[in-house]
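Taking the form predicted on its own, here's one chain by itself in structure tokens.
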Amino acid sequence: METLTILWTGRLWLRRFTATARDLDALASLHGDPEVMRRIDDGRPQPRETVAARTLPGILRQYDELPPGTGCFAVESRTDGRFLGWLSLRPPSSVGLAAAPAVGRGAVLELGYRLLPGAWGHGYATEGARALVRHAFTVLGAEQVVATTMTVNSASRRVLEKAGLTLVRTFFEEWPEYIEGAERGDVEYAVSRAEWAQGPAAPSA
């Protein structure tokens, strides 16, 4: 566990994914859940074979390609080891975000998360997001953390706000396929290191 763990909170472990059947099963269950995927990409669940051939290998490859301490991390309960989903901290890549350096002067990192429905409503996303924002500023030296979500995704917006991010703008993009709520656009949230240091999310989780 020690070599894979990126950080932990009161209730959660955040660790690297591995090329194991256990992690493949966990990731396939998450990306294959219709409720999880209804407002992501094309709104469709990912088949297990896609997760095995592309999604998990892509996550593993990023541990070597991205700056140390960034990437996509499995979220597990410290109580029983249950897989809850993932949280990520990576160079900005979502549609609508400007490219930015991930290290050095002006470094910007993008926060992301995806949890199983059984983990919704328990504060896990907020707890993990706060920990990753703190990690971005205190360990990785980022100058800003950004995130996007659909305007209609009120639950994700609350998580971002509780993690210390504030609304920057609403924007509209052309998507290949319609997803419910797309007509209301997407929103960008952000927090700078200085803003975070002065806010209530700054104390250690």
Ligand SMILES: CC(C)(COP(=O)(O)OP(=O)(O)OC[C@H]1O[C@@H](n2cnc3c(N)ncnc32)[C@H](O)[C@@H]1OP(=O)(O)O)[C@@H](O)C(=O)NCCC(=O)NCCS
Second form
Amino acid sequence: METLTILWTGRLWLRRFTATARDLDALASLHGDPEVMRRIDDGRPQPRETVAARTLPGILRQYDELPPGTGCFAVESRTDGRFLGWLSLRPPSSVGLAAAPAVGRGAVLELGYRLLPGAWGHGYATEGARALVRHAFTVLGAEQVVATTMTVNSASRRVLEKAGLTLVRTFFEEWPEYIEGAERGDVEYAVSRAEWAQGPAAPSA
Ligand SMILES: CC(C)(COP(=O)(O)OP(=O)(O)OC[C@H]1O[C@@H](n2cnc3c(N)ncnc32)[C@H](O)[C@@H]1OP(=O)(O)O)[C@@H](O)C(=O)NCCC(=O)NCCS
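With the form predicted on its own already on screen, would you show the form predicted in complex with the ligand?
Every chain and every other molecule in the complex is listed next, the one we just looked at coming first.
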């Protein structure tokens, strides 16, 4: 049987999502939470129907379409199996990021994450992000890991910094809809394999 587990850390499992009611419920609760979605896309929660028709099928399709070992992965507590959210490692696709190969020479992968509010503040995002950055460099052969977030998303920026990424630039895009804080723009972060290997995040996550 194909294994669903991508990796694990001290407290977390990262595994592929599945086409089950359980995973649909989990993803719909995450993407349907106004606090989670406040600083993402149009700033609004996604209806369950959208998650069922587009979001979950899209995540599942990417396991086939993207390079092996990349994608969007469910994060669960190793203690009790509770769904905490997701972390992702994919070819760069966010607005503001340059297109780049995801495998081979010059390979670049984009890091992302969303956790349920009940899981915030326990260091889970940092723990998972560090493990995925390590995975990108040591297993997937990436040469750089990049990420973007809103300038005002302090929690997300802190996660990136703690995972070893540093600020590259602040940039301003025209978005179809204004969301609070958009006037301060977005930030791009990155870390190269050489920088990561020398940094404090490199030791086993
Ligand atoms: C961003 C997010 C994943 C962080 O998850 P988390 O598990 O709470 O993060 P951690 O516990 O690992 O905390 C990382 C750091 O951020 C800090 N932090 C957390 N919330 C913060 C906030 N609101 N403001 C400033 N810093 C914050 C923590 O104190 C910690 O830094 P420290 O160790 O120096 O104290 C979570 O807030 C989330 O899912 N937000 C909604 C979705 C989202 O915005 N995703 C990113 C889109 S780019």
